[in-house]
Partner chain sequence: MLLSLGLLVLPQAAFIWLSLHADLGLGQISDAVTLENYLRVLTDPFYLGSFWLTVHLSAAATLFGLLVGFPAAYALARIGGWIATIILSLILTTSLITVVVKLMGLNIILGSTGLINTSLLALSITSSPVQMINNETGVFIGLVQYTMPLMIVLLFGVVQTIPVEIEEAAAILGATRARTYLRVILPNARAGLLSSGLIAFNMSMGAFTSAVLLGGGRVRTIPVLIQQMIIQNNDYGKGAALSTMLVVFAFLLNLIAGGLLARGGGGQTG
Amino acid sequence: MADLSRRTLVKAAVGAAAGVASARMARAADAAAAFRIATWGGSWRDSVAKSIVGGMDLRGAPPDYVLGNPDDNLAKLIAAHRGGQIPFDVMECNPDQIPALTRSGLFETVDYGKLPNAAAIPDWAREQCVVCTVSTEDGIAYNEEKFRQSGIAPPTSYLDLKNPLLAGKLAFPDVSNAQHWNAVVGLAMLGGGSESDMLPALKLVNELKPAYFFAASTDLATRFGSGEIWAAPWQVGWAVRLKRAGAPVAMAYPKFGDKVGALYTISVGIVKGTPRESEAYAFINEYLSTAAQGAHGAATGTLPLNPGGRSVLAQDPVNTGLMILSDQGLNDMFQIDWSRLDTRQWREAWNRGINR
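Structure block, one chain, the form predicted alone:
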């Protein structure tokens, strides 16, 4: 038994040493890797590379991009963290992730002294573990030509979409689409609920009787452009793209209590333990610059939180005709209290309770 115990201890010691060596090798590999940015793919990634990274003073290899939606990238981060690895240095996040990320310890606490450009963004955008950079502006996109021809008044509320003249012409964002959240919270509020009481929204969505529930905005854009769909809760960036393509699209911003329209913010966090902390701060600081905010906002249809970036967008009459660009307008827009919204519970309720 004594020999067995000694052999067991030796094996354990060897295993521990191997584990330490493996972790050291992983950290060494992390340190040798290029600066890595976890972000969306497609045109968003292209704009990050051109509008933000293109303005940085980079030394050495260009950055790598880890592509995926924020939930997928968070899963990658959690899996790598368990193995003592760092899969990327900064990550773009959705607003519903912020409460959990603040508690998780996966992100560094932001040192705003290292982000001089953060002085330009609103106080609420300077979160503890992430920095809010840009936002979508959510409301109701509608075909103003079809509305006028059919005698339908421009919508001022989500409940205006119950108009029988819109039967078969209305789309609604499915739970997998980011614009889903402000729409269902807005409907919950109209039904007497809130973020912590979402069930009224189910009844009202079923009463709207959407022709279809869209997951991909690209698909909805095609149907909007063809005139198949006349109205949908959506974000203004897609309305801007369609307007520039010649579609007769307008935006309406419903009330959320005493707020008008709604924001869905995008944030950046610095991964705990990154060996590229200086590059991470440089990236976020450049992201918040007037030039990057204006260029990225124009390319992606998002709202810069830096007022200088919004001034860049205000030079385009299509933007001024569809977007809310003033400081007062920005501060008067609704934001979901994600600490009160149980997204998992809501997804389950949505999948059970929506008539399709």
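Starting from the form predicted alone above, please write out the structure of the form predicted in complex with its partner chain.
Only one chain is given; partner chains and other molecules are left out.
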């Protein structure tokens, strides 16, 4: 009886293992057949699926989403590349990654002849290995109701946040948050520095004495909505979402030299060696279409680089009240020269220099 039970147990275990293995093989086969997009999760992924992929014919290669922020996804790509794997076909990335990605050889050189919709975007958006699709608009988000009640004037500069009335009410993007970069470069410029001389920013951030450094914008949104935080260097997309939820949020765009406000572009690159190159080009081309840009911009609060997409956003008064949507406004916004900014060195300096 004991032998029989043991034999039955072994059979069951072998059967289960075989089942798991076959399921894994089936999933691997599905993954190989799928068109894999590395992108952010949550509402961003939903909008990519609806606004962009929804307009494509992907019957031969159903979409599959590899979710994570660009740093996470780049780490996955590097780890997979080490093992000779291709973990996804296209990847959305941040601008700080572009110089290194261009040197790395991990992405294909973009053939703009296969992207007719790229004709509508600015010249600077057509990079060698990635295509800039949309951008965040970075500035200072603030609670206009609290500011008014406390007699604080709307900010026009990051240095306006050095106000005793904002003690304990100010948040600042941590080094892991995308909105960190424009804020610290803007402060460096105010302190007489630049992308290649960032140390003045450390002193000024310490003088601002933020209540905390936020890593996740979702976390800040909660605290902003509750009234715990009144102001933060942030991006307009979150201000739009909070405003629609009824929060009294306004947006100020500080000066960066002769520029007003700052862009933080989102780009798409095609992973070298992908078997889904035609789908990858179709995806990027669709991403740049007026319809997709308008719908994705409206859903995520990002700025379409296609002027037609911006026209779609301009129909909503919440967008026009908070965002800079004109062609002139876009051209007048600041962009970091990432080739001059040593992000690794800055992270080290930040870790060591920020008052804890």
